[in-house]
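Okay, so here's just one chain, in structure tokens, the form predicted on its own.
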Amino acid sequence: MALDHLDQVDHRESSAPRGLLDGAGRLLDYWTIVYKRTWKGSVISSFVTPLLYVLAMGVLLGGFIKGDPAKLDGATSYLAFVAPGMVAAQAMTTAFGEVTYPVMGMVKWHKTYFGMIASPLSVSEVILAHLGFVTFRVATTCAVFLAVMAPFGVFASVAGVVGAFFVQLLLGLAFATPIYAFSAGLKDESAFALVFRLGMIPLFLFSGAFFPISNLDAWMEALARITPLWHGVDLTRMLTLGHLDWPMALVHVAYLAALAVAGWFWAVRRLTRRMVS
């Protein structure tokens, strides 16, 4: 009897993940199946919309705007100025879309998280796996966006484009982790309307993606400079235009990384409380 008990203990111990990455990796097949079943629904928003933005805002509208490098952060055309801003905005909107309703669905409607937590997986491993999927979505979307813009000759160097791509991953996590935490603790989805209308849309319009924030009033410019999207836009623009200001670039990276880490710990705390309440 005692030996049988020891065998059961050994079996449970052997099936437990050996670490955070190992546990998150065990959900790889789940998220792969999710993407295979849902990718068609994201084609328009992820791959076609960027092309339409580039054509409408960069090529057509930009044709009426005379490029002045002194007023466009060093860009020689409006298309070169607005393109990195649109990439960063796309990373943000993708993160918003992946950690609002989907998170609530897995907690409240489908209760998928409860099934995952019932296994040897921990809350941290479940969150890491979900954020890994969000990072994959941001990566594929932004890679397509950058590829679409490449033929327009708006990038100064290949190295700058590669750097801009990794900035989008950091920017996506800087938005994903705190919004994930917010979604994990919500009892009702009605708050998402405020998140999109009072959070995402103002950020999209007033964080330097479409015009220099120096054009804003002083108090609005100061407010814009503390938003994560502005940090992502400015860093992406530095890289794609080849005008890298290292001290400021390090500030951008530190700001976005700190936001992502703080959001991670908040997310673990909020979801843990939600799962045991």
Given for the second form:
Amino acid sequence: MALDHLDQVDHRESSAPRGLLDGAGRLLDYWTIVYKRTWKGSVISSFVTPLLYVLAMGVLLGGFIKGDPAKLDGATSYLAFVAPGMVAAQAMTTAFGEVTYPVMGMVKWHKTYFGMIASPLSVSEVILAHLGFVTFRVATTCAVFLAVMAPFGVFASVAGVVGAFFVQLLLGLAFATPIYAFSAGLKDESAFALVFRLGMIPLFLFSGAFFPISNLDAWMEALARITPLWHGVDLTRMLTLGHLDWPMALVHVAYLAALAVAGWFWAVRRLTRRMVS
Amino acid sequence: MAMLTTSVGRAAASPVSAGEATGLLLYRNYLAYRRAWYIFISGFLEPVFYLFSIGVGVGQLVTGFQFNGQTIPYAEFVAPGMLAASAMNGSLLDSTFNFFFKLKYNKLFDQMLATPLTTMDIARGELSWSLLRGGIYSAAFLGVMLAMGLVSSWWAVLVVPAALLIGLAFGGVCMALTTWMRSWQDFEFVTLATLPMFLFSATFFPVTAFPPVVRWIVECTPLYRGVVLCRELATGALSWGSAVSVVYLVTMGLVGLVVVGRRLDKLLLT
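With the form predicted on its own in hand, show me what the form predicted in complex with its partner chain looks like.
Once more the chain from above appears, this time first in line as the rest of the complex follows.
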């Protein structure tokens, strides 16, 4: 009898996830199936779009721009200047795309999250699994992007490109966690139109991806300097061009990591309040 | 038989004229957008952001381009291109995403057809709404160009009607193509067709950047015709080529509109 009881306890304990990572890992099959079913639809936006931008802006428009390192933050051609900017912008747009409408769908439209929470999984495990998927999406699109840019001869060193790849993951998370938190508590999707038009597009256009922010007016330059995308662009550019300024690089990493961590806690709080009440 | 009754019914008792029907649909869309006015307003900002970023920011790195024998500063080169491109993008949004949603998801057109409205009324009304919206955005953008001193000719007043032609051409054809779409996944094809046009139609740099064959292809695309038309008007350098662009865009729009009417007949009335 006593043994039976022990057995039962043992059994129950082994079915519950052991820690955050184990819990999130149990959703691996869910996200694998999601990706298997949807990757075709994302091929054009994830892979073709950035390459067309590089071709139009970097190669063709770049053909009319003098490769003056003094005017291009140390790059010797406009293509070498714009390529890291475009990679960073791609990491950002991928993150935006994955944690806006999809999150609202999971909470409000098809309520998949409620199904997940009804199992032994906790809210933070569900969020971690979703963010894992976002990171995977950022990783694949940015890896393809960097690989395609390599033959153009715009990267200074292999180590630099590898470093730049990891920076994209950090940058993706720095955007993903706070926006995830925002989406998780949102009642109505019409706010997303503003998030994209007044948030993502101005960041894309004014955070140093296409031109050095010193070309902006002083107050706009100061504003650009505090945006997370600028930190990501500058760090990526340092790495791909091979002009690493260590103290500045540390500032960039610390800023992006702080944003990602703060966003994480906010996301857990907002989603818990939305789903468990 | 069913065909006969519908056409007889329509011919016999249509209490609304084409003009009234269009007015009703415009009013319906106005009511629908009244609560989401900020979506309407913010649509205007996108091309302005592009103008400031690419035209002004990147413009400081480019010396300027030759256009019809005169050198013009980069911002002045880009601005008409942005106007034309945003006329395309704006009309695309209404004629693909919004049109598809109304057709397939909230079944708005089925409901409209239960009233005396005809499929042609719907096609005309939806297109008029998207043109009205595009016209407002273009006029506002022209205002920004004027304020920045990027306009050098009185012909520029005609830039707004030119943008409407672009809206008509893309709106008509894209609505027609949308009637063949199966799911949201198909919208990737819209991006695949329009993004290259946005980037390569002499919007950001002159066509002289291309080898001759590619250049010839670019010059045949509707957005290129629109971009050049707007640029010719903004700089006052009109030519017979401008007339070709006008005829091209009008034909494209009207053909699209006729196809939309036929397709809606087929999808919703049989």
